[in-house]
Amino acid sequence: MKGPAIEIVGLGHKYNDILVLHDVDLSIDRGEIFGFLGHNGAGKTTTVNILTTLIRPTLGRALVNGHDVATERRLVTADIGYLPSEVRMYPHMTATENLTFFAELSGVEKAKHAVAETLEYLDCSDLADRRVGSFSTGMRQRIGIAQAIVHRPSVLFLDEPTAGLDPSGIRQLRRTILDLNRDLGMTVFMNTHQLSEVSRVCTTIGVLSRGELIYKDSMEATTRRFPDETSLEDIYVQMEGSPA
């Protein structure tokens, strides 16, 4: 498949006549792990909601694997996985029951086999027969990732994936993202404000400020551009204070 995994051109969005995204242009190559940075209210989640077809953009276009998110919704959803900031599942059902239900909805053939294979890949087969209502935040997120990848999407969206996780859960998530990218070739779009995680896993970053994309470059180029900064937080503050 040719072309970028994600392409955004002149994207804008309004809520009740309030512009929350303004003329955003962004291209993400296949195989990238992209960190989308910005403070709460910057417009990150709105962007992810548009790219995952949950809302239609007010202005501009957004393409995933060459398919328009507004006019080719089914083609987009068939080829993406999405882990929201709050994982929602049926608490009275086991992990396997939840995942099989969602896999069948996605049209996965031999859904139970695909679920078992996915749980084994994520090293959480021990959770298969336990009810989701008894899970910790970290356990729920692991099953949420399983749900997002059970149909083997080529693009994976993660919305604030470290929220509520303890240090052990964050390390595990980091390994999972790197494994999915390396083993399955997934392009990963990670919406976050955790700069430390971006520095450890992302190949490219973008910074959104008050609905405008003010910076986009490789992680390597970013650290070269700010050689005298002692932390990514300092770099982020400097980015927010100056144009790209």
Second form
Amino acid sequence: MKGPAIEIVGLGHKYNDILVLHDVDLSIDRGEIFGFLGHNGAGKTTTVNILTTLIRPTLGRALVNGHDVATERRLVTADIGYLPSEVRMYPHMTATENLTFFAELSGVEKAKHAVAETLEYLDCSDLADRRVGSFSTGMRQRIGIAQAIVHRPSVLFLDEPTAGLDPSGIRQLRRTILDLNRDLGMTVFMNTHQLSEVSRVCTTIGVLSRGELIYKDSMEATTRRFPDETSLEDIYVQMEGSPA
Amino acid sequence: MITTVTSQQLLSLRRQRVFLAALSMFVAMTAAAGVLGWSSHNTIVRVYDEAVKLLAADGQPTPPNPFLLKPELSLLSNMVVYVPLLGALLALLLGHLSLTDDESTGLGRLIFSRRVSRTGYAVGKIAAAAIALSVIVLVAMAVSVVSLMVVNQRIPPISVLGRLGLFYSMSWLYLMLFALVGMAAALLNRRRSLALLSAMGAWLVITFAIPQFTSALRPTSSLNPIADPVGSSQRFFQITALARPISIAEQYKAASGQILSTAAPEPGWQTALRVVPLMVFVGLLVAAVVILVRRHDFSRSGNGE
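In place of the form predicted on its own, the structure of the form predicted together with the partner chain is requested.
Okay, now the whole complex, with that chain kicking things off.
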């Protein structure tokens, strides 16, 4: 496939006449790990909802792998994985049953085999036959990632993936994201508040403020551009104060 | 994809304790109807046998066994009450559970970020409810057949089994109506508790309020509780009488009375006509659930409870 993994042009969205996303232009190359930063209500989740075809944009257009999210829903969803901020699955079903369901929904042939392979890849085969209702937040997160990648998508959307995780869970998630990017070549689009995660994992960052994209550059260029700041948090605060 | 949604839903229902508890209660009530029928039959027959002996000793003629005068299926007349009360509640719960898991837990987001068509999803869920209700109805029918065999000490004739099949088929359709009401309520209310409450509100209206309005309010109905009370000259009752054909609960009971032969006989076409509004409502609700699923904003699922 050629062209960027994600391309957003003049994207806007209104909820009950309130503009929550305004004229966003963004392009993310294949194989990037993109960190999407912004305060609560900035419009990050709305952007992910649009990119995962859950809602239609009010203005502009968004392409994933060259396919329009509004008009080519089936083509877009065939090649994306999505992990929402709070992972809940069917609690009375086992991890394998849940994952098989999602694999079959994505049209995976030999779904059970794909599930076993994914669980092994994520090093959580021990959870396969346990009911999800008995899982801790960290275990649920791992199974959540498994459902997002069981059909081997090329683009993975993670919405606040570290929410509710303890430090070891966060470390494990970080490792997983890097592995998925390296081993499977997945492009990762990650909404987050965890600035430390962004600096350790992401290759590119974007900052959304009040529905507008105020900054986008590579992690390397960002740290070069703000050499005096001691942490990404300072950079973020500075960006919010002075749009680029 | 429809089969994936259907089989997941059936597996999910099989594992849900609330649903299993409601199902057990329904089957228990069906069995209880049989036991009560058998018990009263047994008592009356024993009294009859004693009376026959006494009358024969006095040289008096003996009357025929009262059960020979009653239709065989009258034993199950309680089912006509259990289906609209317990069965409909069970169906509501089934419809409610079919969608609230996906809606209130945020699973809807995951599902619709997949290659899933909304119509296919809705059809899959409706098909699962239809299959689950078929199983429930078949179990209830099997219990009824066993009850008839025990009471009459013979295998019910084909004609009786046919009527029983017809009654349970109509009951299945009646229960589908409530399963669809449960689904529609779940799609219209984001909060799980509100969805269940509004579905129960609809059940109350269909089961009690509308029949009260269309028939039971009439002064003669308390004295003469028949399906179609005698005509009234008062305009109010003339208007309410016009609404009677769409009083689903009343029509279900009246048609059941005909099928089980427990009511005064009427022409077959008239009974068939009673089922038409039920079929129309079920059809309309299927369309409504599909449209609601297509329009529903699943990106907000998980914000309910």
